[in-house]
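A single chain, nothing else alongside it, follows as structure tokens in the form predicted alone.
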Amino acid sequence: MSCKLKIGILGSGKGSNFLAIQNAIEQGKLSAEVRVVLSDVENAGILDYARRKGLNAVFVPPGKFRTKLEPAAEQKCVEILREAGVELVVLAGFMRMLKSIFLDAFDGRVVNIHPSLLPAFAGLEAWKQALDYGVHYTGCTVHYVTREMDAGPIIAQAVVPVLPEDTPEKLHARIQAEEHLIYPQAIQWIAEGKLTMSGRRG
């Protein structure tokens, strides 16, 4: 039997991301194990969905700012991933920017997935950046975590038709329904050792 991609999951909102990728992980699609789960938000979905399945949900209170975590949450992340033996962080709309103590400690083992092809529409609320601007085609993207937003290397992509009745409400829920097919698809690359960490091709 092969060896489990020992995964943590870190997430902000209702956990979508953390769903698809658990029942791809329960369906036989991905060889990994969610190990851990951890949110910035007491009450988040993601947490509730995480104790359903039985998984380790852990809220960790992240301080006074509003867009990274205070160093001592940083720090306790860590601290607890690295208890649960995590091999591969996975970022599940956690919407706070990690600095260099987590990514120093995780380097190269941090991917999240966003709603845009990189390097388009980068940063926040994706999806209307893209209808403001009036492309025809969006989608989403599955990248490696560095310290610049966004900006890391891109395992892959899936395109998404922006259509002339498009609201930002439901050209995001077509592009959460590619993210929910991409990001199994990615984790498990990484899994079978088809991808280095840099996020080029094996």
Ligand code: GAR
Contents of the next structure:
Amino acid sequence: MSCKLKIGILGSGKGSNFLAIQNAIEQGKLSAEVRVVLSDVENAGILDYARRKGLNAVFVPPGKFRTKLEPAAEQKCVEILREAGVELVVLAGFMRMLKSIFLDAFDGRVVNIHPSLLPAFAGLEAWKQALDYGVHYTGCTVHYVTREMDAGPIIAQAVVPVLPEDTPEKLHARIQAEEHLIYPQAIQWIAEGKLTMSGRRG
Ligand code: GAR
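If the structure you just shared is the form predicted alone, then what does the corresponding form predicted together with this ligand look like?
Full assembly next; the chain just shown is listed first.
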């Protein structure tokens, strides 16, 4: 159907959020279409999942930096996403900061999921940061991407209790179960035109 939101997904890891989004689409809960999946990691699980679903899945060599893409790699991503007609870019475990070539091209049209209740515990291994800090509740956040790391307007959050017997792995698994619910829901709100970059529901 032509009214489906055309999305492009970027991920560096195993791809469980991609799968949750694709499953929500297949179950008719999310009115979107995955046009392309990109990864900066050649053997990332997300590329395997995407290929098994018959989707266009592309490895983009990131270049020499560890925490961001080289400008030429950002430009390459922009070209692939544009060619695929992508309207919304969905970061699903993409572990590099996007810079101005990318963010100018998709201004206000990039969303991310982060495994904590932002603004607490931005950055890497947020579930471990929460456990080490000793908070009793953490969770996950879907937000628009801005130039600052893990800091854009918030679209959706889910709360997860931290249990006495938690290990980093157990806590992350429970956070991920919530991610898989709120990310497709947040994208559906955008598809319905209920959200703007301000994060407000219309
Ligand atoms: C998710 O927990 C996501 O919140 C996190 O990476 C994981 C990816 O899992 N993202 C970040 O930490 C971004 N700062 P997945 O590959 O199974 O979707």
